Amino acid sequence: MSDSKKFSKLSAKAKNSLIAKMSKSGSGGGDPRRVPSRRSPVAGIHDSMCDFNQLPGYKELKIHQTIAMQTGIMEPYFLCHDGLAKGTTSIGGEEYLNFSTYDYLGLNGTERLNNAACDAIKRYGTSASASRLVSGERPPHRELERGLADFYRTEDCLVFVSGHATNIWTISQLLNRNDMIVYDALSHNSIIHGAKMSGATRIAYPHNDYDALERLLAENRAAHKRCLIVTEGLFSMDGDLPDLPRLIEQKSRYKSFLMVDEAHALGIVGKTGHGVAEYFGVDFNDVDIWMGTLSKSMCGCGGYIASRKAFTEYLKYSAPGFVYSVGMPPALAATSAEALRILVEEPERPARVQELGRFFVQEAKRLGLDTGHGQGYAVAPLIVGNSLVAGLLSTAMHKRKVNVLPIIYPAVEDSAARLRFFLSYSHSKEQISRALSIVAEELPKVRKLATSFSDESASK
């Protein structure tokens, strides 16, 4: 008779006695019928550990929301737009001037893009239905990738279903604990998280400070196998450009890879919108990795890596964010491919956005407003120097039917809090002038209000 059958025939009293002996002797091999020790294994764990309301981050969020409510700052996020968000938008049935759209080239909702999406849906449906590795590969994916590779004059390109994930999985797949990554201090969250996940030594250099980068490379490069230098083609918070020629020189001298995130530069920077390489007149292949997103000028969703074929092929078979993720919906791939064609065919679009960017800076300075490092592109910051002021000013702008969001601490230093304007081909100079005039009128009022709040808090 087997041991299990013998055990089942014992009386309850005998079973308990046997289990107790086994527990004392330390034998039993983890038998599921073991009596637990008298002290509960969770005796010292508080019930709050199973309560979402007690998560430290959530409690901090509620504190910020309470303070905002007490100071009269509206919740500026997750506003529901009734239709297309162009130069103007409808929120709650009312029209607003809109400076919170990534539709830089004004292509979203155009007939050509709508037709491209609808044709792809009719042929391929609304989903790739699987990872591309398994059975999600469709012709629009390779059409888009070939178009982007040609655009950047690289050997190949790979598109991911998420722009944020593109940076995370590309960086973490390229580097490991024997390597190092050096990135601009104002780099996007996705770059920083990709660096963390890689396990490589992480070093941030002060924004666009290439003397500091030189020192860091001289001090640290020799101690690591591979090195990756990362910058942005157009910085998403400040609207300025990197010194690409100097970065190329430094990466070559220190035998490093250079990666440029063109999320906000594609279609915006350079005479014909070909990005920061076109702006500086450098060889595109002097940059090892071109990264960008498809949710802005390309009116879709996801991200891309344009590089050597060896690298894109490696990512295609190894990057978890690609291998284990569903493929990009074919309709979005077809839409972005069509947007890329329009960009190439209509260089007047980036030229128009650049004209509006220069006008924004000139008009803001005329009104005594601080545009920070902004160089006159689609990303146009107005620095107000205090998170409370930024929140109050965004609220005041909303009341006057202008939709523009604040960027506050910890996204930026409190002293660098701002309103961030996104400029589009759909905007007019008159709309920009009107919005900036309202800022000039409201800013002194909200600064006075913020001071009164601060004084009141200090007196308590």
Ligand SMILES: Cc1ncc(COP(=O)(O)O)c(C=O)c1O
Contents of the next structure:
Amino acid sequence: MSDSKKFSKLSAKAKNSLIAKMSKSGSGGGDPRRVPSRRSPVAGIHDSMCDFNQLPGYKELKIHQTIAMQTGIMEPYFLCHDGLAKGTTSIGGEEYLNFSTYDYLGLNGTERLNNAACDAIKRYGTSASASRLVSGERPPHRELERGLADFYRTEDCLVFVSGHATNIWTISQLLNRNDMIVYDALSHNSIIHGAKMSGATRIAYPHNDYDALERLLAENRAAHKRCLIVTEGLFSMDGDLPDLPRLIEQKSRYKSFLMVDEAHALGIVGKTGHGVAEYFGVDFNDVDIWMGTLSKSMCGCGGYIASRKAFTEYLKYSAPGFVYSVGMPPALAATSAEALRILVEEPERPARVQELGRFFVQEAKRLGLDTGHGQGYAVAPLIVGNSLVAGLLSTAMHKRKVNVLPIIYPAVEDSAARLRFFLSYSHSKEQISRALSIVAEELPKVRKLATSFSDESASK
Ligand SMILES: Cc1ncc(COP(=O)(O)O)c(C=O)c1O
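Based on the form predicted alone presented above, generate the structure block for the form predicted in complex with the named molecule.
Everything in the complex follows now, all chains and molecules, and the chain you saw is the first one.
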């Protein structure tokens, strides 16, 4: 019998006492009260300090997993897909409608990208072997960086081996404790960690609230040397855009740098997928730092900084996450360089994703579903307003053969818990309609179930 079946057979009292026991002592390990003898130099340090089971974060994880099991929520993470995951995918030999891929432009696994990767492997092997600083570069690195610099009409570009690390090392290399960073409250984790690492004064402004940003800048800017304002080109959880013209005006007046993370905007936002600058028709060079990832529309891995040469050169010689980390595998650089060429050659791809995004919002509204701030792009949230409901709904969708993941507290406020759909060029309108109809059928059932759980625990 599986653990979850065994668990569900326990009485409510036994379940509660199991959770209580786990929260006190972790799911295993020795007696935390046992301490070494007095003469030991480590007297007073519990054995638990050497026990991974006693890590507070791990104990919390186990509690969450237990509660999920108790309520019948299936673990939606780390599912193993049998092959290429497109608009549909096979998991454990069964076909699912798939709304959990970043392959927004539907390029992953296409012949052109596979050939680009295979040709590069034949020529350069699979590894860049060491940091580019010491082991040198391969032509695909340069092609990709030149391509991105041209795409953003900037002087230069530098690619890092991870998108997350790109934000961390770029922000922390630009700022120090004399400086300040102001970022949208819904910014990605990598922006927040980069801000922390920099030592600069950190201030989050409420999501897309430029009056609040104005007040924060007026109050704090003068007390700091440099100031960086950070936003996203298409918000990764909410699927909305920033007011770029207003940000450009504010950053100029407050003598600040402006950085835009285009992880989800590249290839998606703007008539030809050139991102939020194209959408608003502003000069690309009014933004000081264009950041993006290659893991989404570009079907590779890593991140980029497109900016002035002085900045990319500085990062290239000093950012620890670039200097002391291996270069991007040449085959992945070649893949993303080819994906960028296809994006430029085939503007019908971004146009199609935008059409599907608008269709999603329209259909969801027709069915009475809440699309939050979503503006009809590849990131399409459906707000359900409760983490338990989001978890149960994702499980119900899985049972109905639709793969779509929940976003729950603490990733978002509990009241903003949601299912997050990723739409792509590979989807059809019929697939989107079908998935949304299933949501509309399952959501009332799931809400009822969640209420019964709450009533049950309130009566205990
Ligand atoms: C806005 C944003 N920035 C940065 C990253 C990190 O990118 P990667 O997953 O390629 O490391 C992500 C990841 O999804 C993201 O959503």
